[in-house]
Amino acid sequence: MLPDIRTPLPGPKSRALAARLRSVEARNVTFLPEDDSFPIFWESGDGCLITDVDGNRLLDMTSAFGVSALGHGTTAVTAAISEQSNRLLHGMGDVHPSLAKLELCEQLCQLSGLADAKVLLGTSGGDAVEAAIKTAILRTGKHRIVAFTGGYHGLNLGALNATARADFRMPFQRHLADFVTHLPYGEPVHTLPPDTAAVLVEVIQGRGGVQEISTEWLMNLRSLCDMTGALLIVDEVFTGFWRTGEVFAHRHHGVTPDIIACGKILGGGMPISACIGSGDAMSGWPVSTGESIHTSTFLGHPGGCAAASATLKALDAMDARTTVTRLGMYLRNHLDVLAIKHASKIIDIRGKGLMLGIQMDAPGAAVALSDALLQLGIITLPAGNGDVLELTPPFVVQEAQLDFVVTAIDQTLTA
């Protein structure tokens, strides 16, 4: 099925709801312009399609921030949530755990490929990154973290230290600690700063503009960590669970990290994340004596764990690796042709699997393109400096839907 637009976007109901939201939500959360020209309020989802409150049907090319890889309204996941909630919705994750927590940890350890892997669960990608940073500090006895320009690792105050974007950091600069060194992403790294506990890196930057690195560059980071005793942390929150065609993006490069931070796809729509480390990396954590030094009320939430387990099983059943590789190549080939046709406006097509970016010729150009596509019933997000249109559709996207998107981009750039 394709988009079906029945009202101007946003429709009258969305506009009315935007006015209501403006009166009750903190103003820095949802973009709510005074003319109510944004956003569209979602009502339901089916596969890659979203129906808004005005009855318009739109095509989601974002997987809702990269989360809904199995599509919206996924039966296997919602059924698992329903079954688990009927038995036990909430538990005491670090005191009296549920079976759902144990089973998910077992699945994650097996998928990670890390030796004697151990898991720390959380509820967001930022949680997973903060757990990874704490793990490195405890294991090495050092304090400095090396991260990279363009990197996005969450906005929790701890993770914000590693996030590179000045617009996120500046309002809280006085409360950020001086323990993170940001190096240029993808450029040669010859040495690590003294007292480096970990190197934190995205194999493909998402919000940074679908930026990629070479195998040689990542292998060099691995070697530097090995020589200095620092841990290599890969932030796979966006790229994890076959988004790029491999279960984790670092597998494309044959490099094994010490810690993997993951989230998004994992919960199938439920808020859950995980920091997975090798047994050696996780050995810095002390044995619990009855009071955990890193926990939260919803750690190991039974409903979230059940959803995550069901998501992993569903991805395995659909052969996500083959599916994403095939669809990613199909879309990439069409975008490459588009780039040749519009060489004056498109600088590059980059990314892997179903995490692709169209780099435009100027900052803000992707924002304008995204706005135009929305009017055609296609939901996209800009990235980078507003110069990259990010395409991360659900894994259940159909070729006809991808054709529709490519045609819409072509017509928009031609106009």
Ligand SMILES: Cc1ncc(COP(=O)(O)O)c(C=O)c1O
Second form
Amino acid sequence: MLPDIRTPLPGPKSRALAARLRSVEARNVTFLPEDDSFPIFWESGDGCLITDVDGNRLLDMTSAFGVSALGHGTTAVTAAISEQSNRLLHGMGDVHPSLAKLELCEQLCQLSGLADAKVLLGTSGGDAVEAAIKTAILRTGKHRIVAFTGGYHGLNLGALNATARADFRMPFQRHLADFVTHLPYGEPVHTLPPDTAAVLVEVIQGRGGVQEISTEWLMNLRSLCDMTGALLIVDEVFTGFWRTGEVFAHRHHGVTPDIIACGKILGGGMPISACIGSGDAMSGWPVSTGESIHTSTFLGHPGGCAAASATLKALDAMDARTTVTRLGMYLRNHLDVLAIKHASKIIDIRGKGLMLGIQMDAPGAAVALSDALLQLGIITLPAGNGDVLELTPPFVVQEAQLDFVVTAIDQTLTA
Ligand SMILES: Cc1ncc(COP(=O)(O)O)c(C=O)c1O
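After the form predicted on its own, can we look at the form predicted in complex with this ligand?
Starting with the chain above, the whole complex follows.
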């Protein structure tokens, strides 16, 4: 099925709801321009399609921030949530655990491929990154974290230290500790700063503009970590669980990390994340004596764990690796043709699997393209400097839907 737009976007109901939201939500959260030209309120989802409150049907090419790989609406995941919630929705994750938590940890250890893997669950990607940073500090006894320009690791005060973007950091600059060194992403790294506990890296930068690095570059980081005793943390929050074709993006490069931070796709739409480390990396955590030093109320939430287990099983059943690789190639080939046709406007097509970016010729150009696509019923997100259009559709996207998107981009750039 394709988009079906019945009202001007946003429609009258979306506009009315936006006015109500403006009066109750903290003003920094949702972009609510005075002219009511944004946003649309979502009502329901089915596969890659979202129906808004005005009855318009739109195509979601974002998986809602890269999460809904299995698509929206009723899936094996919603069935698992329903089943688990009828038995036990909430539990006491770090005191009296649930079977759902145990089973998820077992699945994650196995998928990670790390030696003697151990898991520390969280509820957001930022949580997973913070757990990874703490793990490295504890294991190495060192304090410095090396991260990279363009990197995005979350906005909690801990993770924000590693996130590079100035606009996120600036208002809180005085509250950010000086323990992160940002090096230029993808450029040669000859040495690590003294006292480096970990190198934290996205294998493909998502919000940074779908930026890729070479195998040699990642291998060099691995060697530098090995030489200095630092740990290699890969932030796979966006790239994890077959988004790029491999279960984790670092597998494309044959490099083994010490720690994997992951989230997004994992919960199938439920907020759950994980820091998975090798047994050695995780051995810095002291044995619990009854009071965990890193936990939270919702750690190991039974509903979230059941959703995550069902998500992993469903991705396995659909052969996500083959599906994403095939669909990614299909979209990539069409985008490459567009890039030739619109060579003055499209600078580059980047990414892997179903995580592709169209780099436009100017900052803000992808924002304008994204706005134009929305009017045609296609939901996308700009990334980077507003110069990259990010395409991360659900893995259930149909070729006809991808064709529709490519044609819409073509027409928009031709106009
Ligand atoms: C690579 C990466 N790390 C961490 C995060 C933070 O995840 P969350 O927003 O769930 O805290 C994101 C979110 O987009 C991300 O892309």
